[in-house]
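Given next, in structure tokens, is a single chain: the form predicted alone.
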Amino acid sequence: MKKLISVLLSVVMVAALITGCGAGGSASGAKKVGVSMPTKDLQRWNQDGANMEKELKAAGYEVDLQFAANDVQQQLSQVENMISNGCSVLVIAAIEGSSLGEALDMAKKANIPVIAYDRLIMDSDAVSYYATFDNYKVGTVQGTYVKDTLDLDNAEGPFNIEFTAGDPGDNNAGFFFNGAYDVLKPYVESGKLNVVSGQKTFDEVATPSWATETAQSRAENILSSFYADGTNVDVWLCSNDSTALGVENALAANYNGSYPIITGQDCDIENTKNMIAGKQSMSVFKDTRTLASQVVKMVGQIIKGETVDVNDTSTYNNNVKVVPSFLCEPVFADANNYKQILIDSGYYTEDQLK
């Protein structure tokens, strides 16, 4: 009888090794981590995905990295497959914050922790943690740059300003816009900053999918409607680089006045080249290597059953719960410091920016 039990135990152990030692394992015994990115169409998500995969593999995990082509149903299907294929932890940058309910329900039933990556996942209690940059601060950095560059506290003014915000389906977009607008609101209300188009609420200035073409089309309409008579636009506050690029394209084709201050975010290569060329004033830099490293650390802490690092337990309410979060610090790059911020740090090479 003892010999039979021993044989049976040996069979079970071999089977466990073959199947990856249960849920979340692989044939090699490494824990599997699912990483879902929204699209390959924006440079930053390619970099985020690559950084995440590199860091996780270096830490000894198997990685299932998927890009969803900005298609909500495709992302939903990919995440469901990650769950079915035995991922131990999911890291998800959602296309739309409220679009993944079915997959998150599956993850919760399977006891798979979910880290929302850079974009908060809304309306679900299955979100375990949120890792991002301080999104409100991203906006305040942009707003403060405009305030300081125009010397709004001392300059006589008035100055003309327009706003281009991000995707209404991205929870971060509201934080970016509100952070910037809260800095500039006193000057708008006093008349020192004049929104010539009158478009100054988030809903009026939002850009679905952060699309460059959509931002360009709206900017062209504003320029033809309000600036064709020679009126100067002094500032165009854009929440990120893809929307800034659209505004820059519109200005190149439809504007002959003094070139405005233009803000951005992500330090994409084309936008950094525009900064060097004087076509964009600044871009908030969120070093995705820093965020990837933090998320890898959090994944390891989850898998090992350790306390997970967070530094914010009050700000990010997803309509169901306040999600424990880790916020990385953003900085900005411009023509004066881009070499130090982007090249000396190894983020880009000189050749990439030629």
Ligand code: BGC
Second form
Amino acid sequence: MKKLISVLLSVVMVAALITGCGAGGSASGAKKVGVSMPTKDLQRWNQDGANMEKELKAAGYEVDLQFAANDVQQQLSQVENMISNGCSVLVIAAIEGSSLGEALDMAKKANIPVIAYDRLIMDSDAVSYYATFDNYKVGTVQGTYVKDTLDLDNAEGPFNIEFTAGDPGDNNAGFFFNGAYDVLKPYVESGKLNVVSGQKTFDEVATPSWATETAQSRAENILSSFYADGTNVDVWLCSNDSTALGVENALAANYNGSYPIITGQDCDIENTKNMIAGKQSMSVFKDTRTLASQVVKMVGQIIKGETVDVNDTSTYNNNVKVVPSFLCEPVFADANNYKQILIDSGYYTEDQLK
Ligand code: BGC
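Which structure goes with the form predicted together with the named molecule, now that we have seen the form predicted alone?
Let us now look at the entire complex, which starts with that chain.
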């Protein structure tokens, strides 16, 4: 009898290893899912983490949710702990796309599938899937907003523009910038849009860590070097809300001209308040509930051994392989439609935006 039990146990263990869920069980029998978020500093990652945790629990999984204070080493050791603590699937929003190699090697050895959440994990063959919003489209939505608002095809111009992009360590940042720049490039080339600072390559306009303070000090330098003589800046194309906030702070303290069109992304509360107050023109809305639901669905499909939903198998090459991806659709919010998009949908209450 004892022998039979031990044979059965070995069979179960081998089967578990083969399905890749070997380390995954918990005392309650529920599979555990590790969710690694980059930081608590930005509103969006708190929402992403909370949504993921809520939905995964509702689907019957245990959750190990960790935030890494934008510290690469911290994220690395948190992910390693998730692996040794028996997570069946890992969902990771990387601080820096290329710095998770060691942890991913461990995950691969333990047969643990990895979903890159929002940001692609680079230089590793251990990434199973990628779920995000269509990052290039986020940029084209911003660029198109500027083009339409200024009526660039008909207006005489020229208009003055500056660019502020995201973190060079985040694979998304280039997609956002290129999406926007590709829409505006013809007008920059024809001279209808004039980049007064001359800074228009991604490297020149990037903001390490997406930090508000860094975006603010760069904007202050640009304003004092190129606009102190009363020159107007008509557009400040910002890739997201944390950088837009920096530019808005810089304008408030260092600029007296007519207020520019400012773009953003995430519809953070502070920025949405600024939209309502006329200090930011738009923000691309990426409903974190949509992304979380999609990822929870993918986790379930992986665990059950079903086909995983993807809708893009060509765009996201992480330098080792093209990672099968699910891209959600972004939309834009501004002072005219924010009530419908952000309040009627239950994303915010009116009170949160006061
Ligand atoms: C996300 C943006 C976010 C930025 C800064 C990007 O990877 O896609 O939504 O604003 O990181 O956290």
